[in-house]
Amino acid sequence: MTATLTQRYIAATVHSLPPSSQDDVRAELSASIADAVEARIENGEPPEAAERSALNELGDPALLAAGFADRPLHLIGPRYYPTWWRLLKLLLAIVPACVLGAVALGQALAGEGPGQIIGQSIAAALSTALHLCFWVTLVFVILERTGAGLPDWTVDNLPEAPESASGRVNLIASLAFLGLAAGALTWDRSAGFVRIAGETVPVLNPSLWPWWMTGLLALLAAEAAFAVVLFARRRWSAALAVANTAIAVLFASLALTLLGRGQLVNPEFVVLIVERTGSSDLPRILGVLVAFSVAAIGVWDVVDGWLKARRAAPS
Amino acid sequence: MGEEFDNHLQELRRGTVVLACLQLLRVPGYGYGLLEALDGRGFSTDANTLYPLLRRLEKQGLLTSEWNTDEARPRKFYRTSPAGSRLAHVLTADWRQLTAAIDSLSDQEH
């Protein structure tokens, strides 16, 4: 009867070893355990207690087996951990958000209700995040066990300095883009992008002039002023992030309100699209696409500003 | 010895068990016997570290092994191979150098 505990211990140790070494380990381990039990009995321990304490001292059979088979006792070791963590953070920051947007857009285009859109897109983003965590980790666990090499880290892998985000190039790009946008708004009204039989059909609703359009142009001017201030200050700060958020939210709510009320686009232009393409669905689909773009750009702008402000903050 | 230094002591002693095994096994020995011998000479080691270590050293060609079935209980006897002897030599020389280096550090203090 006293043999059963030892037999169970040896079986638990040996079963995960390669078959070629199983018999050898079994024979050696049973001799070692018998020696240890014998020594304890000679010291006056009762046989059963001696066996128990000898096996307890050997510890978890899985640990012992890992030692025999030279297996790692971790999922991802120090060699791969930083790369794994960097990659996972990068993917989790990008992919679920893209899936959320894409699924929401698809549902909206299919004409689903708001509850359905929100539920489906959040569920898709969550399951994407879960899949990312699982598969990325699995790949690194396999790498850890096959010992495939990673390129050595060099200084080229250093992240960009945060200051470069507020440089001259950014100022010029922002001002040029804002100038083009303001030009496009006025051009649409005066000369027109769309001409049918010599007659101008503005894309944007002409009744937005003068008040709504003045507001829109004022926001563009505010963006330009913001870009100049950012350039002068050289780095982002919490105050700048707040200002950036305010401008982005104002712009998005203005555009989305007008779009939602059906006031943004010239009704004549809508009629024209339906006539030309023969598709009465097209204006609605275009509307959804524009609304999504406006919302996505706004959210990106706000998040980007806060991230840059946090990075530039003296720690 | 306070428990607060256990980690550092463990860190410092890691590797000395290999050298002790290579030296002791110039005379053939088996798992449990070696465990006792190490303990008696101040290299106390856990059984679950020593047994896998012996197999690893054998796999690296630093130990050779042979089953002895003369007695009632068959035992696997390990013995330091020529390569193991060379390693023991190198490790001992390095240990002496380290001792001298450490001594020179403590000399500076005084």
Second form
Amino acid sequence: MTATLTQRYIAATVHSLPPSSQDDVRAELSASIADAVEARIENGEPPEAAERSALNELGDPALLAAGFADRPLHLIGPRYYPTWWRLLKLLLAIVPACVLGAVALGQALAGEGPGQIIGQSIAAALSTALHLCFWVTLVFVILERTGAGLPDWTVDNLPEAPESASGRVNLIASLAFLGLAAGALTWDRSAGFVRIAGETVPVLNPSLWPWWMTGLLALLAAEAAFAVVLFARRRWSAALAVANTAIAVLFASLALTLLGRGQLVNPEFVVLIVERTGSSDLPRILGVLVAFSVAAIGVWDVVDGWLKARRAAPS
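Next up, the form predicted on its own. The previous block was the form predicted in complex with its partner chain.
Just the single chain follows, nothing else.
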């Protein structure tokens, strides 16, 4: 005997339910469908059309069964979605970049070529990002299915209001740091940070004076002027972010170019390090660490400037 549409609909609804509740749901559905069909027939619809319309109105049996079983049909619902999204964005903004830098540094210290360094670093960062997406999502899916609770939201969770980041204290700190940097450059040239047998051994290459060092001091002066302009305007803007990016890129380019050419560090200082440590690889290792430090500081300065400009932009 061919099953009716109602029988097929009820079977499709209850087959995924626990056996203990199937009979109750079957009886409830049978009664509600019969009432709906009867009401439509009383309004003049043919029996077959009334049955079909009533079942169409109930919708997908899978959705109806999920409602009976109180089982979500989404991976992460609205209760957990904001927390999942905030955590995932935070981790993706920090962890892959740290892994990329760590792998690149390790490959560089091991003496690998540029192609190997770039390939291994990008592969490690992408793999880390994929693992973060999978495992963080899996944890929240489990929380969704088990009904584990999160702390209730309170006003204490509100983010802090964005600050101007251009106050007097920041200006004084920036100018003081730049002044110390300029003083350190001139002190290394005149008095020196390293003295051996009463003689001064500059850390930086003396041949950088006067032209290269003049350019470096000019960049420090530009950074000081930028700090003053930022203080006067009281807030970041796209134009200030562009200027900050230009200064950071110029400084990093200058330092990395000199380091790559072997012109940044005083050759006598390198010989002194080799003689004192007995390691011919130490200068190369220190050079790699300096290069990564310069690049990391430059990238951070640029990203931080654009983030502050974005936060300060009118909404």
